[in-house]
Structures are given as structure tokens and as C-alpha cells.
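So this first bit is one chain, no partners, the form predicted alone, shown in C-alpha cells.
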Amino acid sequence: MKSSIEKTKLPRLAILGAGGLGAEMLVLLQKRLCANVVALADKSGFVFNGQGLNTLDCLEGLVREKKVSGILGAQASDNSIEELLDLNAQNIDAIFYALPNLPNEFIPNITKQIIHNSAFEGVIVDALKRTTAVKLLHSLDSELKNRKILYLTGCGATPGMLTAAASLAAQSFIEITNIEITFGVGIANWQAYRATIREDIAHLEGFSVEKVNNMSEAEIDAELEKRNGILELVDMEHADDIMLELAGICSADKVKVGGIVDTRSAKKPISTNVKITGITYQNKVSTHTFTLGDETTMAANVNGTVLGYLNAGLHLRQEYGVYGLKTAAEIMPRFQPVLVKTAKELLV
């Protein structure tokens, strides 16, 4: 994409989150003009500028301060969600959500605030991977039409690329037998992920959403300490398995999804892949496998992937007047950025 290209002509973005993800989604879009961060919140506080923050200075305070409120011209809030939108919800056009998935109502209460607690009518995009938040999500569908919010849920790596993968695939079949996802990632400082290693240490035998919820970040780290820091995940309640069921695909319980994770090394310590066997019209039985090339990190992704789903949620409520609940099984994700268009150009 063309460094050229006007910010101001670029969809106005809300990042809500600023650990690994949120911080990485900055990065990338330095390279992917794909929309114009005018704010950045944590629990710390938010900050917000409507021409545009400078990543630069957002992302050396977030590596100085480790919070978003040590940001130069942030304003520290205890409630910054709320604050933030209650002031700028009419100058946002789009909002992702890199923030934590516990407990599983989180991110579902998140959005029940700004459905009745602020002005937003935009797009909000997440990268939200268990099964049981997706639901909760769902039954919200109703409140975002009314409120002419587009929201699309899993549109992360997986769920969400592999998810999208394998409902691409599944048109070669007249039945769908089973959908296996497989991933590796390797993160070399769990430190920066911790949200994220919380959750899959959730899927380990022994362990719940409410338990990993309440454990200390030292516990935490002797638990990694005791696998070597070395997470293998079976049969995980991921969302991939309702979302390609809403899409029609096939039922939740033939979609499984395991991996392992590394968080001592950031290479990946197994390949990502889906495979979606099935059989074809001709009753053949076959297998069509999707795999990520090792270089790509889950970052890239998740937030590359986060960046296509957001191209294609404003351009299905800009130009479709498409709003509610949507998962990435049923939409495809857009690679140009969707600029902005004036009222002017609305009213044509």
C-alpha cells in the first residue's frame, strides 16, 4: 500500500487493549495503512487524538511506562472504556478489541457497556478464540442491529484465517467429515502475552477459565517453569468449532482444535494448519490442508487477519448497511483498507 495515502481519508480505529496484541497491531500499521489510530486504552487509561496519535511515542511510552496513562498526553482512568467513548464515541469509526478473554463474560460485558453506555455506531472487530464467549456474543445480535453496530467475532488467526480457510474449502465437499487445526506458536517473553498464555493454560487438564482467572503471576510462572515452559493443548474449546456450525459447515463436534505453544522461544514449535476432510459428490473421500508458513508469527496473524476483517466490516456497513453479530466463517476478510467517505458522499 502507498505511504501516500491521507490518514484523515482512513477509518478512524479505537484500539481497547495495549499488551502484545495491541501493541503489535501499532507496528503494523506503520506498514498496512489500513486506518488511522486516534486512540489507545488500557486499565490504566486512554489517550486519544482525532487527527491521528503518533504511534512512535504511544509505542516508546508503552515500553517505558508499561501502561497506556504513561503516555505522553494520556489521561489516567479507572473507567477508561467508558470515558473514552462517553468523550470521542462519534469520532471512532471502528474499535478491536486486544484485550484479555477472562473470564468468558469479559469482553461480552465490554460490549453490553458500549451498546448502552455510549454514542459508538461503527465496527468493532475481536480476536476472541473460546467457544463460550462467542455464544455470549451471539445474544447480543439484536441490541447491535438496533444500535447499527457491526460487530465480527474470531478474527484472529484461529479462529478466524484457519476458520475462514476451512469454509473455503469445504466447498469441494458435499459432507464434511471432520476439520483439524493444528497450530504452533513460539513466544520468546510470556511476559508480553500474558492474557493470552493465561487462556491456553486454561485448556490444560485441571485447570478452568476461573481458576487460571485467580492465580498470581508467580504461579503462573511456576507452572510454566514445571512443562519447561512448553503448553501442549488437546481437544481446546475453541471457537472455530461454533462458528463454522453458524455458518452451516458442519456441526461443533466435529471440529477439533489442539497445538502447542512455546514461551521460552519465539520459533513455532510445530507447523499451523486446518485439515477439512470430506467427501465429494463422486463419493470420494479427501483431505485439503491449509498451512502458515513458520516465518509468520502469531502477531501477524492474528492482527494481519484482524486488519482484512475490519476492511470488510466497514465496507459491509458503509456501503450494505450490515450491522449485528457476524463471525469470520461468514465473512471474508478485505486486504485494501476502506477509506472513509464523507457525508456528502453518503447522501448520493
Contents of the next structure:
Amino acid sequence: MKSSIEKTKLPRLAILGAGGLGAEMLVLLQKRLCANVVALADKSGFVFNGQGLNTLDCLEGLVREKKVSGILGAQASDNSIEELLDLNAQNIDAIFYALPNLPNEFIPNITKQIIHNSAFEGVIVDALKRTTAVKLLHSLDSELKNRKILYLTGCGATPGMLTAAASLAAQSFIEITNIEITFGVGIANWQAYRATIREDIAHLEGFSVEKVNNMSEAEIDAELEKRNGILELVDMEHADDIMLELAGICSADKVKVGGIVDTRSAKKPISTNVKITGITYQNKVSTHTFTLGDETTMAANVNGTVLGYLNAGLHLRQEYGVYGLKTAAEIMPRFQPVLVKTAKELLV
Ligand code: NAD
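Which structure goes with the form predicted in complex with ligand NAD, now that we have seen the form predicted alone?
Up next: the whole complex, starting with the chain shown before.
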């Protein structure tokens, strides 16, 4: 099967960010052949090849030099995303943001830059987590539409896979009373996922997005040391709430997100799950539970979902001309009808 797929016929993908998730996406795409990676960028520079990058060379360069500018053929740059898109936007069909969102405006500002200063027309997918960030992106909806860009936000594991699972599970009910998301993440070394761990620390009491953004690596190490490497997260500001509200499933206040992250062991401390409780049309209260297998890593669940939405986005944009800002929970069976019409009106 592998050899029958011609790389140059696949959608051309730019991966922005080459840390934990960005690098793992290169590995996943070697087995899930649904996009041709033509560009990779990080803080140090970018590399582009319109025929497709040699992803093994990229991974080898990243392991050796720990930065994109160390990959053969890469260009060093302090402004890599802007430079990459200035030169190559017309040769890119889709973008995956594997970037930190610190501060909350970081990814929305990159998006504004793409809308206003580049020729990019295609699909953008992210794995954004904060409610505030998704709200900021939502305000760009009409500008994205004008530029014929379809942007799918919140397409990681949570928000993402679990939010979509909640949208699906909601179909059994006529009213949702609460949705509870609990995630377990195990990573052997926090430096493999710097942004993810900083963003998680920002949810702890006494911390904020601004504070963690200004902390040194030594300060993050010290904070993790105090907690034996374990982060216990409760009542997080997570975009699953706004996404489920926008999709018409339930109001944001009915969605609760928390979890446990072990930064010193690859084993998940608890199983990741979402519980959807609602009332059926036959007046029964019930709960659906969707639990992820413990063997699936954060990278498998986030990047796998990102690719699923990337494919959905390319299809929706190309076949149906869908543009603007949509969330992972919207590209699902709808809880509320889009058009409320009487039977008589429908027959006219
Ligand atoms: P990371 O810190 O490992 O990597 C970030 C990358 O972005 C690095 O390569 C860095 O050089 C690059 N970068 C930073 N600033 C840049 C700039 N100005 N220009 C170009 N590149 C720049 O990040 P990670 O831990 O892989 O996380 C990536 C994102 O994924 C985070 O926003 C995190 O919140 C999100 N995430 C989402 C989920 C989910 O389930 N929704 C789960 C995990 C992570």
C-alpha cells in the first residue's frame, strides 16, 4: 500500500513548530500517508521543498541539532513563519500549528499575519487548548472567509477527539446536564513537550499564562520538582466548553475539564475519558463514557485527530467551499437543527 501512494499527489502540508508534536507528526505521517510535508518551521528557521521534504532527514537533523535550522537545506531565520509563507504560500495546501500558544494571542496573531500578509489559501488546523484563544480566533471568522481559508480549531485530543466524542454521544439525549472530561498524560521528560507542560502549569493556582511564559527552564524544573513531576489540574479553562456551546450541545458552564499529567513517566497516571450525562426523550437520565486506551500516547491522540480534521477540512473546503472558523465539535452530527421550519414550510 505504501508504495502505491504518490507523494506529490497528496495535499502539501506545512508544519509550523518542530518540538514534541511537530516532530511526532513527521513520524506519524510516515505511516499514515495522507499529506506530503513540504515545509517545517521553528523559532530557528525553516526548510521547504515543493516536491516534499525527506522527513527522515528532517528527523535526523532535529535529533542532532535540536532545531530546524540544523536540517540540511534549511534557512536560518528570526521570522521563520513570515519568511516561509512570503516565499512559498502558493505551494502549500494546509498548515498545522504545532506551536506554543503563549501568550493567548500568539496563534491568533500568527493567523492575522497569514490572513493579511501572505497569499495562503487553504486549510489551517490547530490543537489549541484555551477558551480565550478560541474566542480570539472566532473573531477572525469573516476575515478567514474573505481569504477563502478554512480554519479548524481545537482539533487535538482535548479539545478535539473528546469534544467530538461528546458531540456524537449527545445525540442520544434531548438535553445535556453535564460533560466531564478527565485526561491522563504520561511523558518521560517534560522538555520533549515544553509548550504543553508550560501551558498546563499556567492552570495551577498562583500561575497564569503570562507568568509561565516568563519563567526560565530552571524555574519550570523547580516547580515540577516540588510536585514530584505530577501536575494535578482541576476546573481548567479549556476550550471544550466554548466549542460545545458553539456546536449547540450545551452551555459552556456545563463542561468541566481536569486531568493528571506525569512529567516523569511515559505511563498514563489515569485513563483519559469523557462522560456525557443527559436526559433522553423518554425521560431517563443516563451517562455515556468514552475512554481512550491507555496504550495510546498524547502524540497519537493529538496528531491522529489533527490529521483526521485536516482531511475533513480539505474535503469540506474543496468539495463544498466551506471557509471561515469552525471547531472540532461542529464538524459532527448536529445536536440542534440548523433550520427550524414547520412541516408546511418545508413542503413549499
Ligand atoms: P514544543 O514546545 O515542544 O514545540 C513548540 C515549537 O514551536 C518549537 O519547535 C519552537 O521552536 C516553535 N516555535 C516557538 N515560537 C515560534 C515562532 N515564533 N516561530 C516559529 N516557531 C516557533 O510544543 P508542544 O509541547 O509540541 O505543543 C505544541 C502545541 O500543542 C501547544 O500549543 C500545546 O498546547 C498543544 N497541545 C494540545 C493538546 C490537545 O490535546 N489539544 C495536547 C498537547 C499539546
